[in-house]
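A single chain comes next, written as structure tokens; it is the form predicted on its own.
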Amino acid sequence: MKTFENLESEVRSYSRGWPTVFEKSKGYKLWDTDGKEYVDFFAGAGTLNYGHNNDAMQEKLIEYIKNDGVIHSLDMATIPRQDFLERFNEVILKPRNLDYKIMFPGPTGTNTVESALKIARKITGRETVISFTNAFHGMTIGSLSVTGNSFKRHGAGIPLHHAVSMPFDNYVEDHDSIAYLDRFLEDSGSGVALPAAIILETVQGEGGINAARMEWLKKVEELCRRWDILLIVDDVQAGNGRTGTFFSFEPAEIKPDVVCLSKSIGGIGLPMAITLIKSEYDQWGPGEHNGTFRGNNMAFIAATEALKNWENDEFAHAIQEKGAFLKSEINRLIDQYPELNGEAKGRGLMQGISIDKEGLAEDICAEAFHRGLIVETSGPDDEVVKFLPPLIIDQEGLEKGLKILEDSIKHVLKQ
């Protein structure tokens, strides 16, 4: 690790928690240069929902390169771009009766959030955006303004304006956050201007795997409709099947005005993001929001192949079954190890165990790494052991990873 310690910026993070040099990956496994095998419960922070080096995606990418396919094209028309647009419309949007224009804002999650904030302000002519406690929406200035984490916000180095944070669902026990939000909007003395948009994650990934109730999500949408506010759902981590349906908001039967997707939309881990905008709100001028890397043809190819998983309900049902198994195991661990004072969080294959003892979750994840499991922490105090295995993981992989985790819990609690 000396190369990374001597030459790379101090900003690096994951290489500190998992201090080894990784060399190979396949499916739900990673191997380092010593040949040690790791079960991956991290999946590139939710970027590898379809696993490492999917065979079909790999073959199509190799073939495209060998045939001198266009690699970089900004937003010029290419065959991979056309194929993705048509398949996404046919496989994802039409079956869900969703009328969205598809925007390519740039390659990352924060790019799609920035474009969502800009279009909401353009459409409404208003400046303020309401976000929620423990939200995480990205690391650029606009995205940071609607992010809750104080450490990341301070990194901006300037005041972050035109955003107001409201309590997320169940942020305060026995407190109706919808009534609180509604009162702020209707009271001219609240100090909160009518916002351009409300932005939310249905399951807060970095904020602690906090899953909003479906009825809460419906009420937020109702507020938006009543006050003519655009509803933005940031589905960068919770989308692409992570919670058991392609969009995480589907079970709530809501239709956001803008949806942000990145991470696993690229299929194989290549940078890609899209912003879905209701047709009536797609009022951009040509080039009003642009970027050099908004035409990743390699990602389009892998993304189009990934959509085959969504041509019927089998993949979604498999995720839901695995999620139910994971939830039962999480509850078993919480019951079996009361010293954790644990709480089950999340849904689908985006779950976690919140541990009410400072530093314990970090110690468990560190021990798990030494035993061959890649798993990270989440939450404002790194208090949640966060499970994000690839969606293609099988029962054997889940059981193996959970066995390593349980052995790690036993070891740490004995110290």
The other form holds:
There are 4 protein chains.
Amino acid sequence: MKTFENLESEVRSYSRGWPTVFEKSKGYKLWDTDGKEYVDFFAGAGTLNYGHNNDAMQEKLIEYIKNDGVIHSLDMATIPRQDFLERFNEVILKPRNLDYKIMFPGPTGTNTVESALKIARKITGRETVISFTNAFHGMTIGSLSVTGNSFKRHGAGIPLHHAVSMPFDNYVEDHDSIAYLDRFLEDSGSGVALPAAIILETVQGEGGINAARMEWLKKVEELCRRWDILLIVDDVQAGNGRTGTFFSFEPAEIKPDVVCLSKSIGGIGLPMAITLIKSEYDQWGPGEHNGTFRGNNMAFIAATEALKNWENDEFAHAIQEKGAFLKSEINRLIDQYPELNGEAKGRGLMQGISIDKEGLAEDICAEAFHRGLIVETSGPDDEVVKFLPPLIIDQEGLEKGLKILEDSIKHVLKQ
Amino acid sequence: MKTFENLESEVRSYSRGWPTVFEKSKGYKLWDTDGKEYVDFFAGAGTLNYGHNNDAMQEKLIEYIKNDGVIHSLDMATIPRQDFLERFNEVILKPRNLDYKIMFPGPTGTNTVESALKIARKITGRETVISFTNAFHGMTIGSLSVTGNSFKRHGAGIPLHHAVSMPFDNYVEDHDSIAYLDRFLEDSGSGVALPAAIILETVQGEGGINAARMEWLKKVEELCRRWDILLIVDDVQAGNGRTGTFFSFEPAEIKPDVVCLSKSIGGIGLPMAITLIKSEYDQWGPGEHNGTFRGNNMAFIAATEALKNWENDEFAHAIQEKGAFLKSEINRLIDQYPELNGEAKGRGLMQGISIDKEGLAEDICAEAFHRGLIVETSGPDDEVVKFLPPLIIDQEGLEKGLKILEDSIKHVLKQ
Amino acid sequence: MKTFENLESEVRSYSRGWPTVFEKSKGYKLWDTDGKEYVDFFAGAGTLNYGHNNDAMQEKLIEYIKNDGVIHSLDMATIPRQDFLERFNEVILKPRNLDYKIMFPGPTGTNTVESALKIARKITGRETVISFTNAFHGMTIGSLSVTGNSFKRHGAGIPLHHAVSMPFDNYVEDHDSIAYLDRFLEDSGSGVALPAAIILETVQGEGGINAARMEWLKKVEELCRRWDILLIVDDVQAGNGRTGTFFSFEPAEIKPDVVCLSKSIGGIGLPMAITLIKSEYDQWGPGEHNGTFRGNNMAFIAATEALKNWENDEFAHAIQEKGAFLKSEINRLIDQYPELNGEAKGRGLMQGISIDKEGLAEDICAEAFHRGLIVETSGPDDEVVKFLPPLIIDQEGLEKGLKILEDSIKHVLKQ
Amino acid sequence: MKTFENLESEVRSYSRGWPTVFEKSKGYKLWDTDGKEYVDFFAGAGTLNYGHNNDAMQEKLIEYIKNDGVIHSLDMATIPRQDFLERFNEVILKPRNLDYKIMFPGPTGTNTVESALKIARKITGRETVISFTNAFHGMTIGSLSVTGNSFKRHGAGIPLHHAVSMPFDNYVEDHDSIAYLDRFLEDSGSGVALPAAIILETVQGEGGINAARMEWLKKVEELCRRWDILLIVDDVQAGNGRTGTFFSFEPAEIKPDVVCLSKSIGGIGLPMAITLIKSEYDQWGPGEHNGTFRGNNMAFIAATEALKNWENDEFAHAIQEKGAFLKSEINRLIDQYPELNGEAKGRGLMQGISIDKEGLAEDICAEAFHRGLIVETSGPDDEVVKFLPPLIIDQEGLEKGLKILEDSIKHVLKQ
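Show the other one: the form predicted together with a further copy of the same chain, since we just had the form predicted on its own.
The complete assembly is shown below, putting the previous chain first.
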């Protein structure tokens, strides 16, 4: 690890918590240079929903390279881009009756969010965007403005504007956050301007695996319709099947005006992002938002391959079943270890245990790493142990990971 | 092209100017699906300095995929990351006596710029950043704030703050822009606060291939030292050998406090960016700036391979020679076609012809495309024909491209 | 009225609602050029608490003018300034055990608020200020940022920043606004930065005569103490005895860090404002906030005379008694005219009836004007008939005014 | 002075430099409580152009008070307001062929500036305002944003936005500031958005008595017309005859779109301000900008009386002659005392000597105070001795003041 300590910036973080050099990976497993095996309950922070090094994707990539396929193309037309556009339309949009134009905003989550905010402001001619407590939308100034975390906000070094933070579902006990939002919108003396957009994650990944109720999501959409506000769903982490459906908002039966996708959209972990915009709102001028790496063709190839999982319902059902199993196990752990003061969070394969004792969640994750499980914390005080296994994990893998976790809990509680 | 028109957002731009589907590429050439060959004077907007599909890089990538190497790793430690850090230090930093820590800020140019602005603001506790007229630093709100182009700025949909635009070298005829900058800094009544940083491109790529004089760069550095301002060089487009040395600022003998690299740093066109920060200023907290795709291992592999070009001076000399040839050809064209009212711009293999007649530069580039040359315009009014061939282009390639260009000029002038 | 229509800007407002030329005034009465008499339930928007043209003040002013006293003096030392400082300290601060330094920030309400915001930001080094829904603090950009009204905010023509609007007491039915505020402050992921200050009116005059409960004020002060936030009370309209004590916050037994006074502080209606700052926070540099008209000596003279009312408790008791009478009358009207859907608002001699039917409150005030009563509406939808009689009004005056009001209600309801 | 030190805020400034208690004043003289006489070369910072305690104004005020005239009336119609509107139109606007609507924005300079910025932003729908180096427009956040002084800007405690500072006439030696401004406006890549307005003082009072050339003012107006930008002249200090004509911009033959007046507009030193807006731009909604003290009737009375000075050219001519005398005396002093490295500044009765030696100007003013002359410094480094005598001063007064000044110079230089 000397290389990293000596040459890399102090900003590095994961290599501190998991201080080993990783070498290989396949499916839900990783190995380090000592050959030690790790079960992966992290999935590259939600980027490896389809697991590590999927065989079919690997083959397609190798073939493309061997054929001197165009690797980098900005937004020039290429075959992988064409294939992706067509398959995404066929497999994802059409069956869900969604009339979105597909934008390639640059290959990162923060880029899709920045593009979403821009188009919402352009369409409405308004400036304010409403975001929610404990939201995480990215680290560039536009996205950071709608992010809740004070450490990350403070890192901007400048005040962050044009955003108003409203309470997420269940934020204040016994208070209806929709009632607040509604009151602020309808009262012309509230001090909050009519916003261009409301941006939300249906399950807040970094913010502590806070899952909004479907009913709450529906009500937010209703408010947006009543006040002519654009609804942006940031599905960067919760999308791509993470919660059991391709888009996380499908069970709420809402139709956001703009959807942000990144992370697992690239299939195998290659940088990629897309912004979905209702046709009527796709009023960009050419190049009004751009970026060099909008044409990562290798990512398009893996992305297109990944879409095969969505041609029928099997994959979705399997995720839902695994999610149910994980939920029951989490509840069991909470019951069995009351010292945790645990609370179950999340849905699908995006779940966690909130542990109401300072530092305990971090200790458990550190212990789990030593025992061969990659799992991280989330939440404003790192109080949630966050389970984000690859969606392709099998029962054996889940049990193996949960066993390590339980052992780690026991070990830490004993101390 | 129907697919792109029907399914992709209106924001697409290059596929409009070059309306064909590209399939293969090698060295300085591209082929579309009809098998038509194109000479590349664009290099993926400066991302393909080492040419398309370099054989050695292809082999390394295929080998890595075949071995199930970790593709995506955020800032976890991996072998490709380690190799890159060590080689970059050995080949680039040490020989130039540069004491920088290496930060991976997310794999795009705008990400490295956003991180540079953040650290400068953190270090100094100040908010304002001085940028220059016709600067281009990126499209997310932080980077866009220090970008000059009004169409792109307007796209933000919000006012852009914390930045002051000062005249670049030679901005106003017969006016010394340093005198102006100096006066604003020394006068406590100027209305311009002492800035955290001055950010600049030594050659403004998007802004019209405006090359600052070395003397001007030295003076800017002197001002920074006198007033304790950080100097950030955005070498995203001009770096990686584009102007004839690895960093574009080397001939000026300055040592920026922060350097932004992206585009060609990834070797073969894969998304990657790094931010170089003087050790003493590397005062980040862990994770204070982050991003999902900081660990694009395939890019690290190609990047490390690319560094081989810098182990001795041959590559640099070759670029300089090609640059001199290009300069002489540009001057010849300007002389031969006085109707262009042409002006030679830029240095190294980052040159252009500014054409003082509305729409003419665009017409020439459109005609060149039909004749098999990929070349684009730049500048606030798209008035510059911009030559950005891959650095590995040979004499034959340069001549071929210039021949097409000259034919295009003739053709367009005839009309 | 032709002169005003032809020569004065469209921005004029009161002369539209009360379209007559006023000539004389005394006590609680005004007369127009036709000799028509009006009972004043408006008191110059709270500026004439001591009534029109108080005899003693008139005498003092005339004497001062006759003696060639210095009229205008910025913050030079003059006798009227000295007298005011000493009497204000003796009569107001000392008996209430308040250790404030007195600042003259320019002679308007918005000026004292701007100075309060500045000193709070300087002391804490923070930028955000929390204000409340339906707050009104002034029309210059700093004060407007903490004002709720959307029409007035929109008039800025620029986005208003560095302020967060939180729910005032009883803002959302059955929701505890303190719980909400508390949650946003304690959660580091809330998206709301620790503020420099919380600014509030104990009774919101322009916002609809919303009176906070004493218990709520106490809790806000506790939050401020816990989080080391400065508490600013804007007592411009509610202070100077309006609610029955000199400062409106006295019954809550809180000690704000900064208090803003203007309007009636000048005694007879002459422009004046002061900012009271806890000694420990009086860390201004000389001239760090200034303004030309900080030395309006005529206002100081009337102000000093006005302080005589506070040398014992009689004046306060009288206000409280009149307030109680007014409250009972308001309740009677609400009972007697159920068509109003009336709700009693406010306390002391700052009360109102909120009327839940669009336009009705305005119609009543218009009718009252024709019948000889000056009374205006307030609230985000002009839904409150607002009673702000001079504090020196006698029982006869109150009854006379209320009689006209009741007649106006009857008349309007009949239509 | 104990009272002021013990009870008044540390923000006080003039009472530090002139530590005595002033009691009486008449014409161009003041007396303190010890009976010491002072010649006034300060005129209440330009507020007492008509001298202290003008007899006619005193009489009018006393008469009004005795008649129980309405003192305070917001923007209700009153006789003094009507008289002022009519006389201002007759005496000032009509003869100069100016078609302005008159707005009462609140009785301070910063209030008129804030209203000017608002209307310019409303009319154009743009946000940025261009101001100039060393401008001073006021201390509330809107006005402060267009003010140059860094100490005062820093006092805001927040970043100041929506303003771009451009070089005033003669700001950088041998550089044409119009060329800069022009280049930034015409270049769509300059990073400076098309502004709503350009705001300027024709002579910068606080900024160092910098007088723009008439030719420069004309060119600024031309730029405004070409780009459809509103031109705002802040004539708060330089207006009301200070430079020899009622408006300071008359000799330039320009017609600003908005003019800000305050200070001496109130005649005798009472708080008052007006904003003049070209009829076509008077598009305010009623009450869109307001303020409690818009109806200071005593000020209107003195203001109307003051207008008598402008019914013919005598007053203007007299000012011009006194200005010429002052200029010759300043030049004599500069010649006679080369140790000052003096430079003559300003025009009319708004002149100064810039002294190029740190602290010397302040020492001279301090000595002058002891010898009976009230004169202050201005400029970013307090380097200018600023002469601002009442316009009604006679030859004897001017000579008396200049004699004290010269003695003070001699005394200070001797040390």
